[in-house]
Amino acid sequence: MIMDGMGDRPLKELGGKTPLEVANTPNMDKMAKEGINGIMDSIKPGIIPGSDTAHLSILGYNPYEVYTGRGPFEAAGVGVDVLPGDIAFRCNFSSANDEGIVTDRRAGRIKKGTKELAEKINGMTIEGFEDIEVIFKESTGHRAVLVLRGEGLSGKVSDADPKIEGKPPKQIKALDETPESQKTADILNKLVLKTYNILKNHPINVERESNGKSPANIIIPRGAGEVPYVESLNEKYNIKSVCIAETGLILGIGKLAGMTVIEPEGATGGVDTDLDSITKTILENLKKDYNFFLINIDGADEAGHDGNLQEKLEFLEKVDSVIGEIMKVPNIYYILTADHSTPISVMNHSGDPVPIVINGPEVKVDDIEEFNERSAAKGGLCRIRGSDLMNILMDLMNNSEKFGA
């Protein structure tokens, strides 16, 4: 189970403690008491990981070889059948004013109506590039995906995301001198402007503005990438795997890795996600013949990005009850960790190592009694990298082969 963005840094308002040290998490603490603890650099020390590269590393892939950009994983995760040669992007539904300034990068964290908005973008024609097919689909919340399909395209282009409100979308630029990159950049710059003209007067946005909400009236593409080849996880480790996750990104990683993917009903990827539904989905599938589960719960990351300490504390405590239910299942190896830290003080990912605990049969229990960043660092697992985790788990499961005679 990967609690996205769970890790944090000491905060003055918490007396120099982290949210995990302050939150009431009796089930996580029970896992710590009954398991072996440590800290993990999902890629390597000091490297700030994205959720995508972190998950790839944790699953035993080399992200420096497999990762071409976030877009292909997002696209696969929301059900787009990406093909070799496709260029895919993750996108935000964002808000812009008449001067072209982005006023809300996440369109007020829109939850409803994005399907209708996406239908207006999907299949649009870009003047001068009529041979290029535009595939656009909504994901969860403000997220969406864009796929460009056709001849002479490249993933070597920059993002349109200005990163902060109060600025216009960035001009997308070719990252090399090839005609394919320049063509792709030209298409995207026209596409961004055209999405505003298409969406600004859409009934969904008219209604949102009348209710004082930010409109979802412009599309901001980022994370360009060509569709990569990913070795099947099931063949790589001789397992039968399932991915239970909330966001298109993680579901896409699971799909491209050949896993069965399941999105629980009511999963939003935010602090308002339906944790009861997620718990039910996990427990129901534990009764089936899968023997490896990748579970991702995302809300702590959202709270960290928003700098909302109270929401992060409350969400950690809510997820603790999910952990309590899973711990009732006998004879399983249960790993709890994060893909990265999203400190409240940073409001973004950081390179801090994350706590990890492994619970299950024949685990060498250490003397750690609380699950948090500081306590875990004293545990018997010591400090590992994400790329070590599958090997450790396969060994515990007696599912690995001896190296040497």
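We call the rigid core whatever largest set of C-alpha positions still superposes within 1.5 Å between the two forms. Residue numbers count along the first chain shown, from 1. Quick caveat: nothing in here was measured; it's all calculated off a predicted structure. What changes on going to the form predicted together with a further copy of the same chain:
- Among the listed residues (361, 326, 226, 97), the one located at the hinge where rigid parts rotate relative to each other between the two forms is 226.
- Hinge angle between the two forms, smaller rigid part versus larger, from C-alpha superposition: 26 degrees.
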Second form
Number of protein chains: 2
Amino acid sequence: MIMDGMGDRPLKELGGKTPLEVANTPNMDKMAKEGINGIMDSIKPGIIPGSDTAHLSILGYNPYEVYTGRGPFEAAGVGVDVLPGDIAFRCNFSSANDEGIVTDRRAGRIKKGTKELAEKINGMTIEGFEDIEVIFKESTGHRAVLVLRGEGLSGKVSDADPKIEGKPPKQIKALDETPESQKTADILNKLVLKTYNILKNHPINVERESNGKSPANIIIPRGAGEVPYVESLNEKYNIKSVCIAETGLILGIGKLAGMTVIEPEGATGGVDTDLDSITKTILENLKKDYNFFLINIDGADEAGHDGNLQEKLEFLEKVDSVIGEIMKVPNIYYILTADHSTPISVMNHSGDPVPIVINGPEVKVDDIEEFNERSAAKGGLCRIRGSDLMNILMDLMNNSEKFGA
Amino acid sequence: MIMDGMGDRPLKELGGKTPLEVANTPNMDKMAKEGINGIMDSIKPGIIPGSDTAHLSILGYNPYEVYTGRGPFEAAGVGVDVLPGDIAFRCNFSSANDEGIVTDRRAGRIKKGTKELAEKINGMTIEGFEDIEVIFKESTGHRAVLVLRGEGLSGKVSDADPKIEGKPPKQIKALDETPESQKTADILNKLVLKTYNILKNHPINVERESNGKSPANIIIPRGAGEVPYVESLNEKYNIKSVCIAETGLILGIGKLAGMTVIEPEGATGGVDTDLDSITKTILENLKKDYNFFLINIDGADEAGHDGNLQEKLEFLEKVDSVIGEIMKVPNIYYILTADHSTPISVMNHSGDPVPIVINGPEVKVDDIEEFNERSAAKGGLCRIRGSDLMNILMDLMNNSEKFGA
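Having seen the form predicted alone, could you now give me the structure of the form predicted together with a further copy of the same chain?
Entire complex below, previous chain first.
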């Protein structure tokens, strides 16, 4: 159970305590009291993890080898069946005018109609590069993903996003000297122009404009990355795994790792998420024949990014109730931790270690009474790394092989 | 002092305590009280070590590089002067009939006469491969080791052991596509057949059969491994080292590491071993000019494999007396630890960290009062790896060089 961004730092406004030290979290504390505790560096001490790199590391992958950028994981997360070697991008639906100027980077924060628009882009051909397959799919809101598939492509290309309105999309450039990067940049520059021609007169955009809304008439790609080969988690550890998560990024990691992925109904990835629905989804799947669950709940991270202490405290207490419900299921190894800290004072991720508790049969219960950053550091696990966690769990589950005689 | 398999997990039958927490071990506790304590992952957290890979790691070798299989270490352990590049095997003396069927995999658990039989196999030639040297030596009981020495050989070959009686030895196959592996398989298949012709009419076997015993008339190799290059421990750390151990596997590691190896008289590797003799051997050698001792006592591991709690408790208490005797020798850095846990509940090795204490001049004595898995985790060493230990010890001994200026 990975509570995204749950870790924090001592806050002046809490008298030098952390949100986890102050929030009323009786179920987390029970788990700590009946388990073995420690602190964990998802990647290495002091390295500030992304949620993606942290989850990869915690699942036993080396993020320095596997992580090629956010595009591939986002693309997998929205349901594109990406293949190793594909080049994947995050995209915005944006608004442009006939002079090629971006007038609204988020196309008036469009909510509806992107599916129909995406279908027009998906499968398009690029003149001179007819052998390259273009896969395009809408995500939430104005977001979308683009995948280029074919020979001689590269992920080393720059972004088209002009970052501010009133400018044309940036010319995409090769970031190294290889012909593959040049070819990919050429394809993308043609693609961006062509998306305008395909979308500008689409009935959805005609209607939006007649209603005074910004049209979603151009596609702006960024965050290029070559889809990496990710060894199947199930084969690597001989498990049957499921990933229950709220965000495309984490679902994408689960997908690329070959896990079954489930996005609970009503999951928003924010503090307003439907925690009852998430709890129900977890409990239902605990009855099925999976033997490894990766659960990611995202709200504490959002509150941290917003620097909203009150929301973070409240969300921690709400999540505590979810944990209380799940803990009623017996004969399970529970692990509660975070992928990284998102301190209120930083309003972004930090490289602090996060607290971790492992609870279940035969663990060496220590004398820790509460679940928080400071008490966990005195626990029986001492300080571990994210990359140790699957090995420790598989050993407890008697699910790994001896190395040697 | 490595007490093989000493670590354990909390046991229901001990009210959630571990054998080390329950056993009466005043000398270990004294060592903990006057030393600095911690927990140690012999290889990495959660990785289940073999005794061989754990010892390699603790001696500062990378087992993922050096460990090529059990054969080379067993062969070195029974006293064959193996060389890097040799291909070594563990073997059984077995019984076969004229139809080539294995009738007893352990040759009636033969105890005597294997030395004479082995002398007939040692130095044999294989038709068509006269340049390959065959080295063969008996071990304890029906066990033996085989070493092939020469150009163009490989350790990537399958086992001949049919695993059950009533079948012929398995055809040995190359496990990769190289000509070296094919050549090695061809040699072994001829060798297995020829051992039957050499041994079947040997007087020892004629006598065994006339007494109704299974003859030891065929050699069945398994566990192939290419003998690795192992840097001399003495040169690596500028020490004069001795390995006092009970089992061929650990003695073999000492041998390959270039240590002086001593098998104390009466050492069985079991709970019935002669601990007085082991103590005497250690004390005698402490008077000599060695400055590094690796001591391995094996009984706790045997009790763990057998799931025999009472025997494990009793053996820990007996070993405690050995430690009490040795600790009387002053001005020594003592390290007490295990190579891995062999929990009573698992009846095999586990990936749990093991307790470790370092006792001697200038160590930062912590407030730990007892030697066991749980208390050690609160000690001043925190959590270290096996590969850290030699460096820590050499530093305390003022026996290592500064890295940098």
